[in-house]
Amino acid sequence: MNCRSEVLEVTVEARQVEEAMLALLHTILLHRSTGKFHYKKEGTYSIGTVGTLDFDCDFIDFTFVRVSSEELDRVIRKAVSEFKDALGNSGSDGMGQISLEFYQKKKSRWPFSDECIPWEVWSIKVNVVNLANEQERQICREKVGEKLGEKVINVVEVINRHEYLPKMPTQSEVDNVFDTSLKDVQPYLYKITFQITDSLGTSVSTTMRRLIKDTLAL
């Protein structure tokens, strides 16, 4: 099985980096979660229904839909507010990776673990910028805003393409194929990994300032 692997960038001020990552990662497991599967008997089975909510960012200019699962939205903050941490900890400007990967089980003998096989990673690279004074953060505000409308627009794109994913499985495999663990939504099986660099490219920070400097102008 190919493992396929798509890329986002975004660069961001320290205090946006919770709702851009919250924003990108939400989506897509919004396009990678079903309700949860009622099986009447073997081979035989109903799908419940995933509630949406809609989410204000408090730093960015921007509201996304999220699937309703509070259980789903703590395991999403815990491995974000990780993320963000150490990011912080990296230095006054960093760039980091984020990545979602989804994945089914292999089921392996005794005295084996299962393996576990990807099928689709999001990587999503963070630039981290340090900002002058107030004017320039409301710029950014709006900026990073702009930039997260497109690349939800890019993850859904992508997602609408026909490609592999896991067939449906029958009610003895279920848990090779979805996170059963939570009450009310049933995303693939996944998890969220995440990298930190010491500096940040000169040519996204310049970029970013640049962009701010052309809007100050107007």
Contents of the next structure:
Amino acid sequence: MNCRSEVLEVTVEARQVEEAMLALLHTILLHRSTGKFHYKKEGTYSIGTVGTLDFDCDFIDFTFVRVSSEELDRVIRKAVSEFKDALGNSGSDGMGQISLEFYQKKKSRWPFSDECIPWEVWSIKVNVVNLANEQERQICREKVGEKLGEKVINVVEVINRHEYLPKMPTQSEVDNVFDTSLKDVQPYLYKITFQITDSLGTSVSTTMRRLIKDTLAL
Amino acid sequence: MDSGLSPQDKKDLDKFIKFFALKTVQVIVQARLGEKICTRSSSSPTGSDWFNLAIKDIPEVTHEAKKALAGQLPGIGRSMCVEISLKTSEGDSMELETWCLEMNEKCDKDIKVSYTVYNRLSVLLKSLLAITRVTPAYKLSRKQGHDYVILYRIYFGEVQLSGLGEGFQTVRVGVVGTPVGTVTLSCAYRTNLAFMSNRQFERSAPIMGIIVDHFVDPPCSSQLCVCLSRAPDEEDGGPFAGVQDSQEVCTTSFSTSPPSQVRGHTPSLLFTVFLYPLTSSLPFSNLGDDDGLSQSGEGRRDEGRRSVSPSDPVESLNAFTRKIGAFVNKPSTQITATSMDLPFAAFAPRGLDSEENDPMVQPPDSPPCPSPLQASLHSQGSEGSGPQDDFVMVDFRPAFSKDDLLPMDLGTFYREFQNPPQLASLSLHISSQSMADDLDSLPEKLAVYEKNIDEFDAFVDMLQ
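Can you switch from the form predicted alone and show the form predicted in complex with its partner chain instead?
Entire complex below, previous chain first.
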């Protein structure tokens, strides 16, 4: 099965990184979360209700809608915070990428571990800039708000193509498709990873890989 | 075409589309209320949460929507539209955006109604939630209050986009294919937010901020005007109190096997909210517009609206100067103000003909009297209304000011406020009294300071 891959790119100021990432990740997760499944007899199930919440950004002229689930928000915030710290520590020319990957688990026989097969990957490329004065920051506030609006429209456009979605699972299979660990909502199984690009344009991970390869080649 | 569509499926599909239309209107209207929306997730379904989303039902909106749809469903050629407009406190209004729920002929025969269509409609509603926060009208609606309010109107039938001005943009929220057609949800929004309506050029511009806005009644005054800035908590308690009919239960059971368990009734949610779009113009958009100043001698278009009555001599001078056009090329005729009882009449701009007598321009052959400057120095106590002969008439042109004789130009201002009255506290008898007190207390103060001299020295060292 082919994995659908979408790339979004944003240019923000350092203090806007967190909210910009939250905005985009939450918008995607809003569309990729359902209510909790309650399985009943005869193979039927009912679905709980997903609430929504408006969030006003402090550093960006933007409001986004997220799923009304504090647990989910905590998880996403933690991931974004790690990404932000990594970006900050990388140096002044902050460039990085955070990826939200939706996957399905495929149970394999022992001794092989379960396979994770991604079916949709969203990559958000971030470019951090430093601004000189307050006026530029004010303009940046508005501009980034508009850009995020465009990105939300892009996300919605992709999602509404209604391309591949995992089949609705039976009760025994539900954990292979959905993340059932949360109390109030049920997103598709996802994972968030990130990588930081240093100022030379190469990502840190590729540099490490190259180093190891070179060492082994000797 | 219902080929292949079972009666149960057809019934369900109609139900889904009706409720979808209802929820669409609720989402749009609530997004323009000006407040942040927050609903709670619930792991157990309640039976009234259509599309598994917690969307409140505002009863007034439900009522209006039902009125507009009048038993019909959005179909091919029959679109349901929600129009959002802005109305200023002066009564002007402007359409901001139009959300359209349309149906086209493209059918998807193989799709499962009870499951796939339902879930895709749910995703489309989520997309609508996201997009309603992105269009320009959202920010405007969050700031509504004193200066303007946001209104909504629902209508059914042909989509009308002419009120959105030139260059409006369209954003597509999404589509869902069904066996009877494809449901499309989109938004057309105005990009030109300048409040210049055609009417503005018919009115004459006000002067110096006197705004005259006598508008005729808007054309569609018979339509219901529903204001969105009303607080939504007027409804009966509970988040779902809006669902009135007892049989309006949404499908909450799904099956992993072919659909067999689905049951439900046929609720009919019709949403028509009548918006009252008004074309508006911003207040104060005419400030600084000089075209209103009519030429001298010609009829003043705005005379009837001005409330200037020359009670003040300065006002009367200003009233006279208003007669002169702002950008008239001929040299402005200076009015001799000496005929009026002005305090600084000598300093008022004099007519051109006075230049002939101007000693500065044509110096007298011999200066029989002391120079005018000396004369003015000696008479500093006087208020300047002394004989004009002692003074040299110099055209007073303050730096950086325009010479267009508008009321309260810089020169007039300067002249008027050149000699302000003395401050009461500085008047002689009060100041002398306090001076005496100060002198008496001086020895005591000096003694205290001498005692604390070390402290002061330390303080001074600290500063250095």
